[in-house]
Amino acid sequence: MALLELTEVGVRFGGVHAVTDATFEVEEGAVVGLMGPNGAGKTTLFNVITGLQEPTTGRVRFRDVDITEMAPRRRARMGIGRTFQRLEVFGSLTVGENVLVAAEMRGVSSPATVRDGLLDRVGLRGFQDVPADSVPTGIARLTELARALACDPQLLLLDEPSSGLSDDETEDFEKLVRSLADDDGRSVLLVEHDVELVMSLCSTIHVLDFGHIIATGPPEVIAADARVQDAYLGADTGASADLEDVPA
């Protein structure tokens, strides 16, 4: 059943088409990756899908309800959690206040013990007192997760999350994205330059290039497909060559 329904979507600022007639679904308890060069049209996506961005033309439903209009504060209290490309965390609070102000906005009966788990669970605890704003990026990243886990959303948006994480934590993010899925039910859309990474922890793929989806498929067909190919060409990010890794 899909959770999340984009139907011809398009965003236009000015005179430049940043998202063309994007029409898919993320399904519950799917991982679902989206994928395109750097301006391809990803976040603005999940701006459209998070009510940060109107969209010229489209709409978008979530749980089966028309959300195209609606404010983004009410689409998280539905159910949508997201994190950034661009790290949104809370300088001026230690790692684990980060995840407590999401869980007392939530308005759980207890916090802290909504904070402890998480923290737990994202590998975070040895970090909880520290200033976020002194963290490696990596560490960063999993702050923003743990917070966006403390709204409990039914569908996470995940915006170039393996940036600044060492192999081994890589690992550890891709163990706790399937736990996400398999575990706890939730839906997960990843955008990702990771190109490993998606193709291990995605059952579908949708390609951007230029605001226009140009391909749609599970991993093994994604990696064959020429127009992925040929979208990455000259691309900086490398994905170029892992496509060309991942056996077809």
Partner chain sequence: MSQFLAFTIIGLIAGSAYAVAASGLVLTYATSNVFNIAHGSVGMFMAFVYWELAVDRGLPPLLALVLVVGVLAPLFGLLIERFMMRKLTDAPVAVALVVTVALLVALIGAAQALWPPAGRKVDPYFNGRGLQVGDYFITAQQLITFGVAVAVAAALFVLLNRTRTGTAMRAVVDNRELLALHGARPNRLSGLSWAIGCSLAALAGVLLVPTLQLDYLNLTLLVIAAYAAAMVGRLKNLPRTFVGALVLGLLTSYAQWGVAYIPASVDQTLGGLVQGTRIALPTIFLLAVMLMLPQDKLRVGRVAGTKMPALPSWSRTLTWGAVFLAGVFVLTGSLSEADNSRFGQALCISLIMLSLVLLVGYGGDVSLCQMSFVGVGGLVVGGKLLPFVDAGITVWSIAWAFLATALLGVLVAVPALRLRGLYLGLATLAVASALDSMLFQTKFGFGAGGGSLTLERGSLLGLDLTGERAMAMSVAVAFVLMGFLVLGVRRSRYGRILLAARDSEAACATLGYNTRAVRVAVFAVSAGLAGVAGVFYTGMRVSISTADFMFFQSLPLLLFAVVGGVTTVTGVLLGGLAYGLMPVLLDQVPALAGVIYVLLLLAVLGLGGNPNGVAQLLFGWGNRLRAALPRQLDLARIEKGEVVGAS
Contents of the next structure:
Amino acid sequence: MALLELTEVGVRFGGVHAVTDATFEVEEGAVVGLMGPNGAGKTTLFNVITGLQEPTTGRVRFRDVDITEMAPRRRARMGIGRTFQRLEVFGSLTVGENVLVAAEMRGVSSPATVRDGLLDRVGLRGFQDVPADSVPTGIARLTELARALACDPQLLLLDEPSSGLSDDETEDFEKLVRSLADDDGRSVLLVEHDVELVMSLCSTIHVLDFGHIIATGPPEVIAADARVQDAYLGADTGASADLEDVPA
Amino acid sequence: MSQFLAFTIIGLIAGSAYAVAASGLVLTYATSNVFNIAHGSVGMFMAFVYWELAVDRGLPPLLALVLVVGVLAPLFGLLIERFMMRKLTDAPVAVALVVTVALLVALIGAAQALWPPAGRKVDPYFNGRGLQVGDYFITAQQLITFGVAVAVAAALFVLLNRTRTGTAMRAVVDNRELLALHGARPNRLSGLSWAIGCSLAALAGVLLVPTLQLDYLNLTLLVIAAYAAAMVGRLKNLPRTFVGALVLGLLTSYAQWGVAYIPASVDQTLGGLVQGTRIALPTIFLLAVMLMLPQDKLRVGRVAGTKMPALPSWSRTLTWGAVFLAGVFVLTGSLSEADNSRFGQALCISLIMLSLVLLVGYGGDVSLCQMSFVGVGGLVVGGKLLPFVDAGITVWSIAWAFLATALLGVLVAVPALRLRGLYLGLATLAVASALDSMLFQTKFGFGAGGGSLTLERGSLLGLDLTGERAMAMSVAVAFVLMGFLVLGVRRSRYGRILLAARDSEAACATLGYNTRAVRVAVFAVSAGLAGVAGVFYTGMRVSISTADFMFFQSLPLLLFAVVGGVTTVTGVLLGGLAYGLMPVLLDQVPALAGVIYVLLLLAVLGLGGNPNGVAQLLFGWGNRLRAALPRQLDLARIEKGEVVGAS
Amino acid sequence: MTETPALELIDVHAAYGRIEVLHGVDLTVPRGCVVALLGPNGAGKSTTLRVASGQMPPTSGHVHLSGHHLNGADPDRLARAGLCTIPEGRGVFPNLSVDENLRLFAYTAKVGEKDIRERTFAQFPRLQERRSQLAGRLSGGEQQMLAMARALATDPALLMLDELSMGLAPLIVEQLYELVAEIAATGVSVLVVEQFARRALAVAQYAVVMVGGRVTAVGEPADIESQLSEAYLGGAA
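The form predicted in complex with the partner chain is what I need now, so please give it after the form predicted alone.
Zooming out: every chain and molecule, the one shown earlier first.
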């Protein structure tokens, strides 16, 4: 049984199909990548999984429970955590408080210890008392990551975590995600544009294009897949012409 | 049957006037994303202008009408769009609400200054003429009102659906930038919609004057009926707004009919509740509509947080608390009994404003009924509201004042917060007027039709409070303790959740928090604190009455708090003292009465609606001083009490 | 080339807040040409277009439209001066009907509303069938057609398209690019910002590649195409 299962999930905004028939799984302890060009529906899928967007069709199961209609906060308590592509840090709180407020939700005996441990882990100890709305993007991304981790999620959804990070920071980030899976046993679902990063981190990659999953497999297979090349560079061959978007 | 017909006609006509007002409100909100809570007061002000022209200056009524509705009101709309509303399009809801509340208060102030209270009368059009329908006589004015509503509906429909300008006005809300890429001028379109909106407010005002009389407050409250009607269309849909307005009109009319059948003795037994409920119908309608609308979804998208002054350390907080108490002790020792009473009452205002720090300063929501909660606290301590609480300032009555008002706060917040934050602020204005008619003016409050209560102060925890100085000191102690409490909340996990929920509801939800529960809770606690403040307010005043808790009283309270700085304890101390000592100034210069409210608007605009207020400027100067001066000198200044304490 | 170019950006810098995203961009769209602006996500393509359309002021540098210096001009003034910008993510008003969307073209069109409708429906019969539907209810492809109809109706001097193909099926994208080629053939200068490089390269006379807020390559489509895989997929593909 997979930790997370999406079955034929579709999302429509008016007549626009943001996601069509997305079916995939995330196994326990796996790092899974979601790739695809801009507007392919990746963030929409994240919103469906975390409950911020109701799917038009399909089901979402987590830990073998159907969570399709569950409120976002209940999913969070079941162990789904996430970061946001367009940062949603708590700007009026300090970096440390951002993490603390999440740790307190979990009801641990010493939230401050959790905070200190996490700030050390993501390398933000020095920013603990800095207001979160005055830190650079890279720091804010790590703040969101630490905040999500403070809830001790079994499944972590990372939405473009490396954008705004420098090369060195990206390298550290890669190690961190690896340790989240290998040492903590968490599952990670990663939306990322840095192809190199996705290829090196993920055991399985799903490639989304205009709302459809067009390829699934380990990095080597994905890299060689002609459809993926087409998705990124524009189809030359009409390989996916059968996928014409259907008017509402 | 003919009675039914008669009340139906009356209802449709009342609904027509609501519809005119509501359509202007919807038009401006839909095209600028700013809810103009001053919509009714624009109508009120323009009705006075109309009186000035048509009655006082003797212009032909029709010419006066054209001048007011066709020239002056649109000009006013253009003016406020250019200098107030344009900046508010992307502002946090609380800021936009505060600025439009400031406009409301300023218009009332200006009207009072320009047209001091006096018996003014505007005759209906074609006075005495009309149409006989069965037993009922429809006046010409009523026919005109109905006709105008139909004409407005038709004109708006054609404008918005058939013309390029109207289509563009609708497009402005969808996507302002895209409209500019089409080559349209978004700012001009917003200006136009505000011009039309104000014109419709003026039209509704002038039409309603013969019924509502030239009254600063009654006409202002038109916004509640308009808001209730507009809520039926979620503030955006004009046809539904018209339906809402007509339904509300019929409802109030039938209620009047029904109430006429209830014997006066029943109303007397119920202590004025029957009449009170009838008057509060728009509010009840509004809350019912809110409960019936489907719950809003969580929105992704962070609110641009207002930077707040840094939180002072505990040692600093304690030090300043002690300095403050010592200062008040010395000061009250040197003042006369009468001055101590004045000072104590001003301090009470600061105490009331402390309850706003949690809600407005930290939570980013707005309450326009805080004085009503104070009144509820006053009723509890006066032994009126709860049969098991005797009159007198005791720990018992303070606790119950908190509980009773907090519970009331929950009842207000739950329906409103199913929807968006904006609706809560607006609902509180309606609740303030409903509490006035359904509680304060009934036997459960100050007696049917209004009245007052007088409190024997007695003693609290063995401390005799009969002297003015002792009472003022107790208020100061309450202020410090409540200040500690507020700062304590800010430091606690609840404070963090509060700020987090304000900054990003979506992120909070993905951490497992129930943001709506958080916001209901903070509204309730804030209401409860206002109730506690009501105990001390009543104690200090000794005698309180219905007039102290009319809906209008809560508005300057909020504005002074924002100008002083509603994010800090220091800020509300300043704001409260300024507001509380205003009557002293007005005793000297009575002519300032209305002008002060206009100045208040300028202050709010000058601060750009920034809720950190004057206090932040002070902190800024304080920090610069501390950086510039040698340390000893700095301390010496603090000991002399020249610098106002940080939070 | 002696003729003034339709659009010229000289050393343009632009920033969101304190974060600079364009570090000196030079870009020329010769009159009557189709230029493709390519590059991976976050390269600054859309920002470049926002600067050119007046939606975002550059922090330094110069923008010339048909030889006129236009730093700081409002987007609506530029639109009336003959610049047609179709922004990323469908340039239609979702809560207005198709007809109402068309009505708004009249701000910049030289012809009347009736002619606008005729021209549009002749090109896109599907839009005529749906003329009273809300634009938000149209399919993604139909929405993009509606957005493109503005370029058809208004005869702009310069047409700028941002991510025309985003979220659309290849067949639709192909149709849309055929239309771009048709519009270009009438003498309109075109700047296309595109992630799906091959499609854009097929209609372009010149291509410009941006990476990390800088222009890294300028040239003929054939030369550019060979470098693209590297820029987009890194070393992985």
